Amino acid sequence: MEDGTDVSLSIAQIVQRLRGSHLHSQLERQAKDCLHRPEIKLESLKEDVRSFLRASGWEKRLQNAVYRELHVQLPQCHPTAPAEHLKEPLAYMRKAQASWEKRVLKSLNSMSTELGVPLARMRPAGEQKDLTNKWNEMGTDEPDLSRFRPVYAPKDFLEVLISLRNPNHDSSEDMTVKSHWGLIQVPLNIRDIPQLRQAYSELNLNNGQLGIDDHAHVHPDLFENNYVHIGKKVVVEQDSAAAQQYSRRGCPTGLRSDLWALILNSTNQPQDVMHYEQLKAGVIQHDLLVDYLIYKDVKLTASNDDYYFVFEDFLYQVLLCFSRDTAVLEHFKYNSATPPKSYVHGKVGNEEFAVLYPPNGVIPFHGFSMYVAPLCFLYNEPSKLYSVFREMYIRYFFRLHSISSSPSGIVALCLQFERLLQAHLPQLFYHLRQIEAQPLRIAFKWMVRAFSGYLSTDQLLLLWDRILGYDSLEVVAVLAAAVFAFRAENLMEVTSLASAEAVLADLSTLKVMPLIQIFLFATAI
């Protein structure tokens, strides 16, 4: 009976969310317009209208919209549970996240005070005109950034995760000594190798994989040609669920952009283009302090990257618009984080004058622009690039920089990485721990960026195919452990953290899928 109640609650929730959408008004209009058609009979009105919507592709659009809502809806919870429990059920995680947010906001406010730069200001008319004219070449004339610094870097965030403790948990109850070897000391339920094998069965050694079976020495007739043919059919069918299932074994380069947009239900309708243009107008009208953080981050990361420096202008456009997008606030219903507040000048502490800052509720950190950079290879139309990035962020990337107990959250990924290494390479883990080169201190920067900027782009996109296909970031932790396994022999020889980091400094030659496959399916348990 409870299952039935859960399903009906989910349905009610999805219906409520879709009722106010643009799709709902489009469906209503189509249903009304079709009443004038000769094949619509009064005696079978309901069935005829349904048949028309099915034949004209509107039913499929509705299915995709429902499928999208299933991926971003609130977790099932007791009807009387407070809203904060929906965001994060564990009190100590909520407390740690709130404390971290205060630190980040304090850092932003003190930067504003020290530099004498307001959090927001209206641009003078001349400045607005200049920015409009150079919108497509912002990288050529950015402001003086020497005084600005990132609000925080991943290593600062890692220290917070290391200090996490569950006050209700007695760690002496743990069965093994190994569980005390790692840096993450919180009890979360994470999957071991047998469970991962079951969950990621499509990646096993018997299935063809893009990233392995499409290489030059394998004849395309054996796998690739047929697989691409199926991919084209999936795109033609415009079915989000089928696209997601297909993505588990990788997306062909020529179809990836369409398949990802389909999985994320990023349709780039005229209203999406208009929304992007409104955000652009907001950037041109107002100057925000976070704009300088975005400029600084792009300069420090993507502009110095051999793969991504050419996309500098795209990154500015997308990230500046993203900071103004209040639609992003919707994801805070299921994100353990809370959007930061600021106050109108001279009214600090007066809630009537409190505003969310930045408008999207997300303060960018060092490396944030690398969430967007790989997508520039897939989409050259800014509004399309923007809508795909926003959807990727509110489904996946936000979990990489907020403290939560989610299986795809950064805390669980860190714990999973450490447990996998402890279970399958205990000697290596112990050796690195003894020389004060804790593996997580090296791997954390990879995971917090979902490996963006560390792998070659073709390999990174193959990894992100699987994140979308399995609707989980878990595969990021598996790959991090697999990289250590691959370089284990060299790592056993090192004698310091610096030399361990040197062994793992360059991941650009690695092939993602063979590493994941061998680690999951060819490792003795």
Given for the second form:
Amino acid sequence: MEDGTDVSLSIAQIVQRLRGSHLHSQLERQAKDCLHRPEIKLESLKEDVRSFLRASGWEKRLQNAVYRELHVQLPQCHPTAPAEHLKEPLAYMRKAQASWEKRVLKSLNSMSTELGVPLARMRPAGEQKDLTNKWNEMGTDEPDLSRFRPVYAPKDFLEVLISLRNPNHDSSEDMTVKSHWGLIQVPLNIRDIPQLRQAYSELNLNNGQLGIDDHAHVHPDLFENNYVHIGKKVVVEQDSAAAQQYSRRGCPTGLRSDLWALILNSTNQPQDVMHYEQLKAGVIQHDLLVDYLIYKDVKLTASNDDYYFVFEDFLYQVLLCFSRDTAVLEHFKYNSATPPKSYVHGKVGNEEFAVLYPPNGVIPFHGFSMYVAPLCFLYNEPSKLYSVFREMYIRYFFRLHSISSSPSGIVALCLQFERLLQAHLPQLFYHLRQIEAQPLRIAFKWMVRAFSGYLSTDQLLLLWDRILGYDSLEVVAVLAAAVFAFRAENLMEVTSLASAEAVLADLSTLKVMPLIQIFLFATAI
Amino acid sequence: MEHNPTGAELPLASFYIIIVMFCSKIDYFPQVGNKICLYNTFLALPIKTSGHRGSSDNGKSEERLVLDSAVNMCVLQTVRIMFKDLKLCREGRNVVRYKCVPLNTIKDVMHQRPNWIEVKDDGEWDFNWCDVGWLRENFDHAYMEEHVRINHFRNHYELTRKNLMVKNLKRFQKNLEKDMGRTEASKCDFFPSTFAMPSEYHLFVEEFNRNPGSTWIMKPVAKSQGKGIFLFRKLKDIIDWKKVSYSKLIMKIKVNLIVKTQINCVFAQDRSRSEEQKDAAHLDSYVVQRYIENPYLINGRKFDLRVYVLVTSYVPLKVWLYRDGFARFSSSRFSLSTIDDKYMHLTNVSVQKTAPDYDPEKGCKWQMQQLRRYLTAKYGREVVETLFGEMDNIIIRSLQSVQKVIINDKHCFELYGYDILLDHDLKPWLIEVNASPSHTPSSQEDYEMKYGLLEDTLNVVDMEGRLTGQEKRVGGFDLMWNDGPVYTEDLNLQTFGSLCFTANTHLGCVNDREKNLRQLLKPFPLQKKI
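The structure above corresponds to the form predicted on its own; please give the structure of the form predicted together with the partner chain next.
All chains and molecules follow, beginning with the one already shown.
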């Protein structure tokens, strides 16, 4: 009975949300139009309209839309629970996130005052014109960024996570010695290897995998050709759920852009293009302080990257628009973070004059642009690239820099990584801990960026295939542990954090799928 | 203890002399220069101590004896090592004596190759990695033994000079049309229309007027790395330039014309023509080429492709294609509105390096694999396979166009660097072919790629005689043409009836060269001994 009400509640929620969507009005229009068709009979109106919608492919689109809603759906919650529980059920996590936000905001405000750069300002007409003209080559502009610095780097964030404690949990008793080894000291339910094996069964040794079985020395007839053939079918069928299942074993390079768009239900309709153009107009009209942070970040990361330097302009086109997109705010319903507020000059504290800042509520940090960079490989059109990125962000990436108890959240990933390493390679963990080279201190930066910028692009995309396929970031933690396992021999010989970092400095030669597979399925536990 | 102060040194000195004589006789001396230096220091030592001893007598003799024996030991050891080397040297081809241009990557490759020893100055060599200047001066006088190899063909410039390449391609295309028809000839439509200046100036003007508003690029034929290149859209723009470099020649042509028309004499005509040709050869140093105005852009940036091709024989034509290569990006965004911006239009790393905001850390290259993946992600596998197939076509046709012109010589091989540009419709265009592709690495990754490339070139050339000659793949090189197309599938009874063969080219595919080499090659003889 309890379950029944839950289900009907979520159905009601989804229907409610779909009502306001563009798809809904399109469906209505289609239904109206089809009334003129001869095959629609008055006596069987309902069935006829339905079969018409099915035949013309609209039902599939509706299914995909529902599927998308199910993914971003709010967690099951008692109807009377306050909204903040939706964001994060654990009070100490909420508190930690709030105080972290306060710090970030303070840093942003002080930068604004110190440098005398307002949080936002209207661009003069001349400047607007200039920017319009060089929209496609923003990278050629070299604003003086020497005074700006990233608001925070993953390292700062890690310190906050390390200091997290559950006040209701007495860690002195009822704990094995092992659990004190790691840096993360909060009790969260994470999966162990047998559970992971079950959850990631498609990755086991008996299944063909892109990233392993498409290697040069394996004949394509054995796996690849057939698999690509199935992929083409999935694309033709336009079914989100099928695409997601398919992605678990990897997407072929030539089909990936279509498959990902399908999984994320980013159809790039005319209204999406229009939305993007509106955001672009917003960028041209106003200049924000966060723009400089974005510029700085792109210059520091992507522009210096051997693979991504080409995409500098794309990154500005996406990230500047992203910062103005109020549609992103919706994800704060289920994100433990809360968008910062700023007040119109002289009205501080007066809620009537409060605005969210930046408009999308997300303050970029050092490395933020690397969430977008790999996607530039897949999409040419800025609007399409934009909508795929936004969907990726509100489904996955936001979890990598907000404090929450979600199993895909960064805290759980860190704990997952430490536990896997402790279970798999206790000697290595102990050794690194003894020389004060805590593994998490090295692996954290990989995980915060979901490995973007550390792996070679083909390998990164294979990893992200699995994130989308399993709708979870867990695999990121598994890979981080697998990397340590792979280099364990060398790591056992190092005697300092610096030399351990040196051993793990270059990941660009790694092949991720064999690593993950061996770690999960071919290691004795 | 009075005795001849140099007595102790005598055996050493004689050793030295014997060795020097021995070495110079078999031309070993240059390679062991460093060891000889060692000798000199040893020899100098006892002389010095003996002088010292002379002044302060006794007590030092013991010290001296110790020193002498130490020196003797060193000498003996060194001599032993040297004799071992010498023995190796005489045992036949175990040692490859090489001569090499002082360029870092190629030098490193040869230096680190087991049993390869460098020859200095005029020493005799088995293998020569020379520059084209050396070739021009020495090739014709050099006698080469059967096993000797050199890295250029005598008249390599037939393909690598821009004007000659186009001349050869045009002729080849004309012959194809005559023999095989227009469709076959159209497969050679992969170079932008090009004219030699000033000999084809009038043809160029005709073509120029047929395409109003088009952009053209002027390039010196014999210079590389983007030197002396400029773009123009109006004939007026090249007039000043023309005035400076060709006023003399035009004067001469005019004079000759007058002579020709006035004196209708066979002798005078012949004379003037030959003179004209000589002048033209001297000054005919530019080509003007239709500029590709719709290049394929990645995020607004223009790029060209560098592909490495190794030819080991022209008759029969045997061609190897390297799996690695790269795309070179221009640092600024592409637009035709500012044709003065040289940095934007040229994708040569050499030019890019001089751009004011060039940041060596930034890098402006993509490995070929990266580009292939990018294009596959955007257009799917079929489109990319077609594109790379067309690039194979460019390579083979361009080599065929000079096949009859190049003086085939079994001593020669040549590593070409093809510059290919993609246009907006993903059609590849041949821009030029380089005889001495830049081996100066722009980054660590680039160094490793070029190191592998050169090492595999030496593996294919096979001075060590480790191959059977039947290989379709050696390291990163795939055999793409062996007097006819080469297919991945082996021709045998099973595949005989099959119509579907895949070309044996893997440009931009995984280059697991080391693994292939391990399977393919026997270990180096010296390594086996150790």
